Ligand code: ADP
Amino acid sequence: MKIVVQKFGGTSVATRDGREAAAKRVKEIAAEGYKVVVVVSAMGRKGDPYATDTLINMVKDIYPETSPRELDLLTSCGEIISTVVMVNTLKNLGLNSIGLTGGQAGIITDLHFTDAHILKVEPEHVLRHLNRGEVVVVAGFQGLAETGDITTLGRGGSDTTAAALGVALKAERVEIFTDVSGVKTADPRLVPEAKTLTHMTYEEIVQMAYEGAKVVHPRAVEIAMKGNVPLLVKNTFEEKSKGTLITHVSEITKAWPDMRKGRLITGVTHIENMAKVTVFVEENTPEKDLKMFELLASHGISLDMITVTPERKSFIVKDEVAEQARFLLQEADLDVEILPSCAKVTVVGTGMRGIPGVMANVVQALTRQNIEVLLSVDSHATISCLIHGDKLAAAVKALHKQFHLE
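Okay, now the structure: that chain only, the form predicted alone.
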């Protein structure tokens, strides 16, 4: 049995026109002889009646201390509503369809409410319906703990649902439908000439997602990579959208047999509203470093771009928690300096591995625009620079041009 999993995001199912366009994509793939599993997000975004954030705000405006367990019970309703509406949309198009909750589809999770992890997928129920010739529509973003409690999978949870089902069902591929043509070389709002990538590796899209790109959730990519199921990111509203194919590097090198002569940098990503924190140290000891990092961790403050020298410790946090970090560190008798309103800009590409001169190109591009590098970190597939936030657009454009991504 040839199976394709298709996931439709909130913008794809928010309106009648969007749902009808999504249903056409389902009918097209079914006409090719595939059994189809459809995963849907809640309808719309913040402010829309059934969007996840709208449901959360509705109850928290009345009862701010609502428990995570009850929040999961509430927010799972958004995807269930979307599932029922999509089933009927498909039926109106002549497709025999049935809707399932995440739990009914066999998504079994831990008990970490609002950000649960999938422990296993039991796909037998889905397979029974596929064997009956039905299109199975599954509510994304949710699962069922072994205790019987409804859980949700955190931001990007519908992507995770689709990837997990794709692996469990041994699908030919998972198609992620959204309102863009695929993964772009940069945010088109900052770089209008950004192009759609035809293909990229799992590793590249994971890095881009963690560094600010919002097309596919990194957890979903990691699941697909482990299960060796290709992902295809496409536009719901483009009938002949080719999209971006995401797969293993061995498949990519069929197009570029020698990555050293092919694509050096895949894309430029960014994260806004970050604060640089510098802690000055007179007497440095490993114990003091440990206590400082443990203190911030105990208050749920996540750190990035960590740079440690004997005289100072630098890292970045979200702007919204910068003052809390200042207070905690000063209470611990540490000398702290905060620089808010920064941005992290990152070049991503597995082709840079072992290639000299990439950092020189990054610095050259930024220097030409008089953009100061406040911090930098790198890995085998990324180089990230912290800059002043008001220079973000200029930085992304400069790096995009420097590496000929246009």
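C-alpha atoms forming the largest set that superposes within 1.5 Å between two forms make up the rigid core. In this text the structure is predicted, and so the values were computed from the model without any measurement. Positions refer to the first chain, counted from 1. What changes on going to the form predicted in complex with adenosine-5'-diphosphate:
- Shown in the overlay between the two forms, fitted on the rigid core, is a CA shift at residue 14 smaller than 2 Å.
- After superposition on the rigid core, the Cα atom of residue 367 is displaced by 2 Å or more between the two forms.
- Put the two forms on the same core and the Cα of residue 23 is off by less than 2 Å between the two forms.
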Given for the second form:
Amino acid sequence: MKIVVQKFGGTSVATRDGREAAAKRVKEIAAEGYKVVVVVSAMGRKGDPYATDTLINMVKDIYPETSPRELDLLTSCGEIISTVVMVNTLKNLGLNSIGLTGGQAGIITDLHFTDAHILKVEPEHVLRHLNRGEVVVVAGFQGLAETGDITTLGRGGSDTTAAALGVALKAERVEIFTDVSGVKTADPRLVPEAKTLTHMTYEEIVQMAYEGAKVVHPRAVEIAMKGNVPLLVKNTFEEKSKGTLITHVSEITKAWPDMRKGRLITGVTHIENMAKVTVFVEENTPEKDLKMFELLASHGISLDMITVTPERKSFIVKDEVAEQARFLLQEADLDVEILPSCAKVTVVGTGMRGIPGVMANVVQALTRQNIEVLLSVDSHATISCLIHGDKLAAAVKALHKQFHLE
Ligand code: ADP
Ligand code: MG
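Okay, that one was the form predicted alone. Can I see the form predicted in complex with adenosine-5'-diphosphate too?
So here's everything in the complex, that chain up top.
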């Protein structure tokens, strides 16, 4: 049985036009002889009646202390509503179709409410319906814990549902449909001239996704990579969209022999609304450092861009937890300074490993635009700079140009 999983994001299923376009993509692939599993997100964004954030605000405005368990029960409704609407859209187009919740589709998770991990997928129920010739629509973003509780998978969770189902069903590929033509060299909202990448490796997209390119969730990529299922990112609204094919490097070199040489830079990504935290110390005390990091971790505050010198410890946190971090550190008698509204811009390229001069180019591009670098870190495949948030668009554009990505 040849199976394709097609995932449609919130922007695709928000409007009737979007859902009808999505249904056409399903019909096209079914006509090629594939069995189709459709995974849907909730309809639309904050403010739309059944979007995830709307549901959360509706209850939290009145009951701010709503438990994570009940929040999951609530938000899972967004995808269930979307599933029912999509089943009907498909039926209108003459496709025999049935809807399932995440739990009914066999998505079994741990009990970490609001950010659960998939433990396993029991695909028998889905397979039975596919065998009956039905298009199976699955509510994304949700699962069922072994205790019987409904859980959700965190932001971007529908991508994860699609990848996990693709692996469990041994699908030929997982298609991620969204509102852009594929993975681009930068967020098209900041750089309209960004190019769509035709091929990329799992490694490249994982790096880009962790550094802010939210077009596919990194957890979904890791699941697809482990299960060796190709991902294809496409535009719902384009009829013959080729999109971006994401596979192992060996698969790419078949289609594109030059890839063996590797590309230096794949793209420029960014993460907004971050605060820089600096803690000043008079003497070098590793035990005190450790306590500080443990204190923040025990309150669920995650840190990034950690830089430790004898005189100061710097790192970034999300703006929304900056004041909590300040409070905790001051309570611990530490001298702390916080700079909110920063942005992290990152140049990503698995080909930059061991190539000199990339950092010099990054610095040159930013200083030419009078953009101050507040902090910088690098890894084998990334160079990241923290800048003032109001310079974000200028920084991403400058880096995109500097590395000839346009
Ligand atoms: P969906 O609702 O389909 O899941 P998302 O908003 O999660 O959509 O992801 C699509 C958006 O990701 C695009 O509209 C685009 O603005 C943004 N994006 C950020 N970085 C990139 C990138 N490098 N390539 C493509 N899109 C990107
Ligand atoms: Mg998404």
